[in-house]
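A single chain comes next, written as structure tokens; it is the form predicted on its own.
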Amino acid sequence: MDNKSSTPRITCAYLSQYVGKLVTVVGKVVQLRGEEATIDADGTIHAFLNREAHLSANNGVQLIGKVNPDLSIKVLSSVDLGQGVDYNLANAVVEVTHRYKPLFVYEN
């Protein structure tokens, strides 16, 4: 049995279309509290941390995680991608990858 599955990049404007899935998202870390942390990728994605997450406010992150029905993320896994993020790339990357899904996402 094959069990492929994907973590499609989105921002903010797509959590509702994933509820209850694994998603992709790259933005800013706007503030940090605990294991909490809100994020911006292109709008304001509340999230919530696991106890590997080492983030630093102002520095770039991937996030992979569940996108709950309160459209948080519960995280999973989580990489700083420190300064440097080309924010508008990443933006782009999303849309491109939502323009043209079959190439990109694999749905079960």
The other form holds:
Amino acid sequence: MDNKSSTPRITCAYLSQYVGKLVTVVGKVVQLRGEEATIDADGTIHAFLNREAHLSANNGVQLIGKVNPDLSIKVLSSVDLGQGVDYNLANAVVEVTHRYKPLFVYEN
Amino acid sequence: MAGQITQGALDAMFNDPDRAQQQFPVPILQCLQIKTLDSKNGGAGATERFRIVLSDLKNYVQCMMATQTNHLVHDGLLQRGCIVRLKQYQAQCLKGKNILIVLDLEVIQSLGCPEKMGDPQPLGPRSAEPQQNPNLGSTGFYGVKSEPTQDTKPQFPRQMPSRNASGGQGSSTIYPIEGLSPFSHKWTIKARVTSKSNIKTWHKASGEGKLFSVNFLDESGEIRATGFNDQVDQFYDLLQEGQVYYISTPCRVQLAKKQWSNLPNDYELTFERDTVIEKAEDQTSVPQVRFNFVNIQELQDVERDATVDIIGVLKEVQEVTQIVSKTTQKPYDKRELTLVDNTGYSVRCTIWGKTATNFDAQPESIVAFKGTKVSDFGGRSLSLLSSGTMAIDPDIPEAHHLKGWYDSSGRNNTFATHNNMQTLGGATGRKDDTKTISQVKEENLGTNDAPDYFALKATVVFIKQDNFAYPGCRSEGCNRKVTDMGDGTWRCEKCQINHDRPQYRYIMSVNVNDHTGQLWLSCFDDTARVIMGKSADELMEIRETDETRLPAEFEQANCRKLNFRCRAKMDTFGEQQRIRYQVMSVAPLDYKMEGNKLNELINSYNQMSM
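Now that we've seen the form predicted on its own, could you pull up the form predicted in complex with the partner chain?
Below is the whole assembly, all chains and molecules, this chain first.
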């Protein structure tokens, strides 16, 4: 099965462009409420977590998930990044990703 | 979005500045047009000036951008249609037309660049509109050709290169220093002498002479002025540091020789025989010092040899030391200080001469420096220029801000330094350029007489497993190869000692790759230890005890991406000449720093392709 897919890195501003698609988000955990989390990735994103997610408030997190029509994210995988995340650098990567889209995103 | 624009601001700014201050302290306007002005009479160093049209939906007005705002256009931030915040301006009426001089402007990027909003009308000169405003008198603006009528506040009319008109200015009107240019024929400035140099004399084949120079400061900016020969006699004693003077034409305005000045002005003044300098009765209306601070974190973006002003909390003060200059054999007093600020970074600053010997500020006081040179020694460090000045606990807002920050949180902070900017702490001061492997080969590094040093970011791909270490002498400082005597002892010929065990030292060949090629590097004991994660002795022991584990050890060390600092040298092996690459030091990657470096590289690609 030739399954070409990509999970481009995005921040809050790009959510609307990827509705229904798989994306990667690096951000800071602002709030945790049961299965729901609020993430700050250059803007606020609501994430619906899965069973394996063990996040801590104020830590960085990398989420991979699908963008819902209401611009929240259904999280499929999460990685706790701890403290000391350089969010400026992470956002810079997102900017570069979109500047050179063909390198990073499969359009189908 | 139209709601964001401060409608009616322009009218107020020109016709009722008091109301403008109260109602529209920071006007928000739309930029309708941007034009570059070619200064045809400019000659060699014509300054680029931009003319823009700003609208508040009700009116529009022509504006001149002060050169310090030019970067907004250069960076592409200011474009047609975008919404801007006018932070500092001067509203004037020249030749019957209202002109706005933009001294500080901020683009509100989040609002984008919409189409022209509203239907703004030109903001006609005051005389065309009926004034309901009683404050008329004190805020009136007078045209260029005018009436020498004095008003209570000094005027700041500005000559613009393209409108190089009649040039006639009443000598009672005062120019801002920022407005001085070779095109202004008649002007008076009111400024304070911030520094005065000693009289310098020179003797050359072409003649001899003397000169002195001063720096003048007013609210708009600073400019350097020099007096030669006769003017030294005329003005040297008259001009005192810290005093305010009126300086009037004739006085030459020329392009500045930047190597002699630490001021950002494009121009400088030269006194002439008829230049008029008078002491001002009012000594207070001119600022004392003007700083353009860079915070310590931003220093890493400043080029070496640039001149900056800096303010910080004094964290450490060293003792005064004396060094003798190798070139002139003269002794110099120096003292090193460490400054920190609220960006979380620290930097060393060196002061010289009297400033160093007489330095008595206590740690934790706020020190501001004007005119420090940036060097890349140890990443980034500062040196106070002889033309620079230092102020301890100055009464300026930045100082209070820093004091507040330090008292509340800064005191206990640990501070980052820029030391990791040079790829591997080159305290030797050698410039390590980071190269790719293809660059190392193409540039034939190592073929010159002197060895070439470079930095490399690469991945270990293969480690040669045979002969990775040799038995070395155990004596302190001696690394000579010892010979196995056969009776269990190892003899070092240099030290004449027999050891019962050798100290194995690495002599390892590693093959590293990056995206451009591969290179064989040789590592000695200390660097190989970092790569393997074990000492050579330990590794040898594993080889003795359980040989099967050995490949696993090498496997583990393999495929690691590291920062190497290398030396390339030509070596002769019998008849063959080969370039040998030796690793001087190796360090793991600081991902954040490397990430930021890559980001900058990508950004520079963007700029090049534009």
